[in-house]
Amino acid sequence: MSRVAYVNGRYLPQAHATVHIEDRGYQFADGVYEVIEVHQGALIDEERHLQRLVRSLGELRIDAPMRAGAFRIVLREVIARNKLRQGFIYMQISRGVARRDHLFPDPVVRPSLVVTARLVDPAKAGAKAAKGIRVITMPDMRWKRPDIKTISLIANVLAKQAAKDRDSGEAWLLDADGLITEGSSSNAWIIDQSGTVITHPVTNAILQGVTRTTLLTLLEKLGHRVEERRFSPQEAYDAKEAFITGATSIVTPVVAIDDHVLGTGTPGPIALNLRAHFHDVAPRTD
């Protein structure tokens, strides 16, 4: 966890980092988040999280905190202060601190700002990665706005927790139609017989990740075929392969859907190598 965070202009020990009980992040759910890699010591595609956290709070009509400069040179006060070389940083961001009422304040308040940082050890992700994991399918409960990366999750939490009590490490969401969306905390993929990369296209029903956006430039380097569409369950059953992405999980192969074994139920040759290469072409900044 966080040796050190920053809460609206200070840098606490985590143990002291605490927020107003009327903040409307508290309150409501009222804001937005963003999830950063730290691989290296640098921070992979700040850029694309920067301009999606934008985009979220234009959404929900939330002011920025501060200015870009000056809330780059936070999260890189973070990094330092924690000594961070290998893990995350999460932001997050309400509409500030104001009287209960579902209205929003009037006059606008100030928003809040929290930054940690959280330690990854290599190994251990790597070891994942490599036995793979295994996911489970289920109706899609989120709001119809899960493009905007809002801090309120408490469907993705069941989600989460229901793939857990089936010794799964994700559950893959269901729309209306009974076709597969995204994860509960990451973007789903299939890779049918073919060879053919398949995930959800970019709509209103799914996040649009920042790590999915650039395995999209390195699939289109390493000349794989690659459709966004909707595709159903049973397709993913009989995929050759199968893989999650996200800013916390990168590539991690999936080796079993609802207790539909994939291959030889090991994590396929695709997903490893994009996992292998993907901070190849990923942007980082210092």
Given for the second form:
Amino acid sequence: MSRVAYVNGRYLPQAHATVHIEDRGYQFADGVYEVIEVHQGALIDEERHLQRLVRSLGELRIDAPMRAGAFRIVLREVIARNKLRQGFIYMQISRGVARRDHLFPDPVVRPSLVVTARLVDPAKAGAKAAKGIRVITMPDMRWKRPDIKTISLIANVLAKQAAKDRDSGEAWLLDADGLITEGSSSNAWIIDQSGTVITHPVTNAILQGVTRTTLLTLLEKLGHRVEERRFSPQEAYDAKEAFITGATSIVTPVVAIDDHVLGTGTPGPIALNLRAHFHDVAPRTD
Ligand code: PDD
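Alternate state requested, the form predicted in complex with N-(5'-phosphopyridoxyl)-D-alanine (shown: the form predicted on its own):
What follows is the whole complex; the chain from before opens it.
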């Protein structure tokens, strides 16, 4: 089945869905995005994702392309037209099309909106989690506002590729003090030998992951001790377990960090349990 994309008011076969060469998303990476998981045909944590999208737009002073109600209908239409049961919805809003100039277009132009669907094979995703991933650490080269979910992702792209080049699935990024901020497309977590779950606090240095927020609820429900503070690579090497979270990774165990193998080098029981129960607590909307 060929996929269907929404582009500026029209639903088109993805192969024919295009944007203008003077779109500011293309020329300046002047835009924002969201990725929402679709699980059993329902949107996971839609509300928090849309709230974050509105915040990202506000921080970049881009107008919303349509009202929230209409936007929700577009998301559902893309899910329906792609018969999406398991996967993701990707949405991107750029400042719009204008003659290339760093300044905002004056008068303001209509923002561009693209929504696409990605089908995921749950068996493949499950197999990846059952094996766990390795991570590397490297300097965080991003701009100083990674709390905004912008499409300017070149530093993230280079970090992810550096990880792949070292047989790893994610790069954990180090701040100026050498402490871990987050992954190139996920939040970073460790569990120390006493069982305390540790993750970077919400500051401008990380994206406030929606999965992260929901997982904090689950951790509380399960009675885990949690510390939201920065941690060092050495603490990560000495950890009992580690994992990443994100809309595309849910909870994915980490089995080695910079060649330091954690425990037996297999996914830890706490991380696997959190993954197993994530969808019990995550809000879902049809
Ligand atoms: N990335 N940190 C970064 C840098 C991210 O890019 C992401 C998500 C997260 C986790 O956020 P959430 O739990 O809301 O997905 C943290 C998406 C999935 C992506 O870029 O594809």
